[in-house]
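Only one chain is included here, represented as C-alpha cells and corresponding to the form predicted on its own.
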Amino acid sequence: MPNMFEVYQSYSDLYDELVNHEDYNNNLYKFLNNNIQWENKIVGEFGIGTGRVTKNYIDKAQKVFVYDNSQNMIDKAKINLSKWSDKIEYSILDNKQINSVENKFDIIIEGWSFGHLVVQDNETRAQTIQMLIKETTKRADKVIFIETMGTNVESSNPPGEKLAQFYHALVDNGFKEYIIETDYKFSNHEEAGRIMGGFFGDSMKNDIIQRKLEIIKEFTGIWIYN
C-alpha cells in the first residue's frame, strides 16, 4: 500500500476518490463563500490537488493561477476542473520555491498542501514556517491556510507536535483561527475502509471497518490574514 506522499505524487484516482466523499455536507464551501469575497478576485493557489478547493470558489474569481509539484494531480485537476479552463492557468512549483513566483494576487490559498511541507521538513522546521508566511502574505492582500484538524478523532486538535507548531505560528503571525467540520460519508463501511486506508493506512482502515464506520469524522482548520 503506498503511503500518503506517494499517493499525492502518483495515485490522483485515489485521492480523487479519497476527497470527493469529503465534507458531504459542504461546509468548506459555506464557510468560504460566506466569509471571503471572490468576485472579481485574483487568485494564487498553491498545492491544488485534484481541484477540491478551487471548485469552492472558481465560479466567482476572475483568473486563477494553480501550482502544484505533481504532474499527476494536475493532469486530474485540469479534467475535474475541465469547465473553467479558460480562467486557469497551471504551473509546476514545489512550495519550497514560492519567492520564484512573480505574480501577485488578491487573495492566496492552499488547502492540505503546506502542512506536508512541514511535516517532511525536520532540521529546519521553524525557517520553512517562516517563509510559508511571508513568501504568501508579501504576495496578497487576504491569505487563507486550510489545513487538518484530524481524521477519524472526537475532537479538533493538531495532529502532532509539528502541524501544532506551524498553527501556533500562524496565530502569532496575525492569522485568525477558524474550525470546522469536514466529515466524510461513505456508503457502507467497506468502502469506507479501502478509500481512507488506501491515504491514511492500514490503521485506520481496520478501525474504520472494525467499528463499522460509514461517516468517518474530519475537523479543518481554516486561518486567515489580512
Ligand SMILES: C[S@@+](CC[C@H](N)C(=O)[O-])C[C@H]1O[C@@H](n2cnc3c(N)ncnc32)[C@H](O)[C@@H]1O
Contents of the next structure:
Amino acid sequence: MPNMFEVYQSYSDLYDELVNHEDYNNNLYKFLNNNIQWENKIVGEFGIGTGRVTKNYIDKAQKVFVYDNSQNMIDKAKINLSKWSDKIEYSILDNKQINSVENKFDIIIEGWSFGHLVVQDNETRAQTIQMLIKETTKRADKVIFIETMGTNVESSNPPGEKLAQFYHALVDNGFKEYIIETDYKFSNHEEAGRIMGGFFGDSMKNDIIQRKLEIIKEFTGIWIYN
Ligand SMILES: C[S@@+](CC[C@H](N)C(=O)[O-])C[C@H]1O[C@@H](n2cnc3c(N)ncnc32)[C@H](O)[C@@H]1O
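Structure of the form predicted together with the named molecule (previous: the form predicted on its own):
In what comes next, the whole complex appears, and the chain from above leads the way.
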C-alpha cells in the first residue's frame, strides 16, 4: 500500500476519489463563500493537489496562481479544472521555496499541505512554521490555512503534538481559528474501507469495515489572517 507521499507522486486518481467523497454537506464551500470576498481577486494557492479547494472559489476569482511539488497532482488538477484553464497558472514548487515566489496576491490559501512540511521537519519545526507565516502574510492581504483537526474521531483536536504546535503558532501570530465538519460519505462500508484505507492505511480500513461505517467524521480547522 503506498504511503501518502507516494499517493501524491503517483496515484492522484486515488487521492481524487478520496476527496470527492469528503464534505458531503458542502460545509467548506459554505464557509469560504460566506466569509471571504473572492470577486475579482488574485489568488495564490499552495499544495493545490487535484484542485478540490480551488473549485470552491475559482468561479469568482479573477486570476489564480497554483503550486504543488507533484507533477502527478498538477496533471489531475488540470483535468479537473479545465473549465477555468484561462485563469489558472500552474507551477511546480516545494512549499519550502515560497520565498522564491515573486507574485503578490490578494488572497493566499492552502489546504492540508503546509501541515506535511511541519510534521516532517523535526529539526527546525519552529523556524519552518515562522517561515510559512512570514512568507505568506507578506505576499497577501488575506491568508487562509486549512488543516486537519482529526479523521474518524468523535471530537476536534490537532492530531499530534507537531500539528498542535503549528496551530497554536497560527493563533499566536494573529490568525483567527474556525472549526467545521467536513465528513466523508460513501455508498457502503466496503467502499469506505477501500478508499479511506488506500490513503490513511490499514488500521483506518479495518476500523471502518469492523464498525460498518459509511459516514466518516472529519474535523477541519481554518485559520484566517487579515
Ligand atoms: C493532502 S493533499 C491536499 C491537496 C489539496 N489542497 C486538497 O485539499 O485536496 C497535500 C498536497 O500537498 C502537496 N505537498 C506535500 N508536501 C509538499 C511540499 N513540501 N511542497 C509542495 N507541495 C507539497 C502534495 O503533493 C499534495 O498535492
